[in-house]
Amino acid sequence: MENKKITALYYSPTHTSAKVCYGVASAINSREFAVNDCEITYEREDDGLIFGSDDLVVVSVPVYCSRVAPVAVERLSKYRGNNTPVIALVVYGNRDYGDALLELCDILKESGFIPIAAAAFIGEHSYSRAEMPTAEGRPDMADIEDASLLGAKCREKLDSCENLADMPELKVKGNMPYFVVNHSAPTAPAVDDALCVQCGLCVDNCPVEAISYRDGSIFCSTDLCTKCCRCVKECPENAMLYVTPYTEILHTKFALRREPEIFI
């Protein structure tokens, strides 16, 4: 395990994934050396990176409809492993993770990952709003403790297995196949412009260049839009707002506290 460079490899709008994914490759890294850090959320310069058998990868998504989100998958596609251990985990909003952690785990075998562990976290839903939260505030401290835990028992997974291939393959949660989204009609948040200040953070911020300026206002375009919800939770002068009905279900329906799921 000591000469494993590890590489914390995430997609994270609202911060939450990365939350997770520092939180178990940190307690993993027992050296004075950052984690190298891989954030996926943007679009990056290079070509994707190839992974050896002395790197170790914790790669964390965020799940959309019970499926890993569709902009991870197009960006993790960059990324190749060759018997590179990783740790697979996907991070929802209380609701329920569907089958995204079996499908990331696929999603990395296919590319020449072997999972080592997996795990299901929460992070605050990104329909959550002040008035009506779900999941406020998650990954919160106790959520980042079992991230640690997770990443010292891998640790100790790795230090006593000599070689990779003879561990079992691991087994998650999911079904096959996966669970199929119903699109719904194309939305995206509006801009109050009596609030708005056009300081253009949402326009720099917004992950798939979804905002942009438009006759001198900000615009949101529905057909790029992801709804992640960045540019909302973001806005410094709340001038950013997403309406729909979910907010209040996902308050209403899962407001009780889940807990992080884990696979090792």
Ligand SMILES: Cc1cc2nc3c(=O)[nH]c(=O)nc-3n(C[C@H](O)[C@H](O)[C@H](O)COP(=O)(O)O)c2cc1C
The other form holds:
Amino acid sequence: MENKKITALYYSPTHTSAKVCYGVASAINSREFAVNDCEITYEREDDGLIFGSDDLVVVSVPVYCSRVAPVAVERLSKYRGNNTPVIALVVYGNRDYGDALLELCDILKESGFIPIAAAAFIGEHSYSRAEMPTAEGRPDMADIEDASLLGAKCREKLDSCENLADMPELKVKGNMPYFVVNHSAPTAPAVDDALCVQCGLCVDNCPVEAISYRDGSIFCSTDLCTKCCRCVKECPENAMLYVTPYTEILHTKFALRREPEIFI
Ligand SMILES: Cc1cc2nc3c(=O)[nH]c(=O)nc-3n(C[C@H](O)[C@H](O)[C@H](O)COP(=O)(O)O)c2cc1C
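Okay, that was the form predicted alone. Show me the form predicted together with the named molecule next.
And the full complex, kicking off with our chain again.
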């Protein structure tokens, strides 16, 4: 464990997966080793990376419709391990994580990583709104404490393991075949032109470049939008609106606090 280089590899439009990733990654080493940042929320300039057995990668992605967010799947495909230990994390909005954790572990194994631990954490739902919140403010301090404990346990596991290949295969929750997503009609946030000051933050920050200037106004493409709601949550003028019946359904039906599930 001594010489492992730790990388946080995450796709996280509204930052909850990133927080969980760092919660785990920064607790792995008792000493103050810097964690290598590898954010894939945006298309990166590099052509991906190949990690070796001296690396330890913490991968964290959001759950969309009980599966790994599709853009995360696409971006993860550029990264390869070479018998590289990995901690697989999914973050979901207090409803259910379905088959996402199994899917993530399978993707990582296919790419040459060896999952040593996995977990599903809870993050504020992308469709949560101040007046109708779901999992508001999560991951919170208790979640980050759980993430730190997981990081410490992973260190112990690696310290006590002579050879990764001898480790029993990690079992996580999920079904095969995975849940099949029924794609609904494409939608996207609408811009309130009365509030929008055209600062361009949403244009710069959209993970999939779905937002652009058009005819003197800000326009979000329904074809490209993944409904991650980053633009909605970060607009300083509250000019981005994404109205969906799910906001109320989630708020009403999934109010009961769920706790992280850890597989190690
Ligand atoms: C299109 C879409 C689908 C989602 N599907 C689920 C889901 O099936 N179950 C769930 O509990 N949360 C779901 N969520 C909520 C996200 O998993 C949750 O908000 C997560 O914390 C977002 O991660 P991020 O902050 O890293 O972007 C969904 C969010 C979006 C945008």
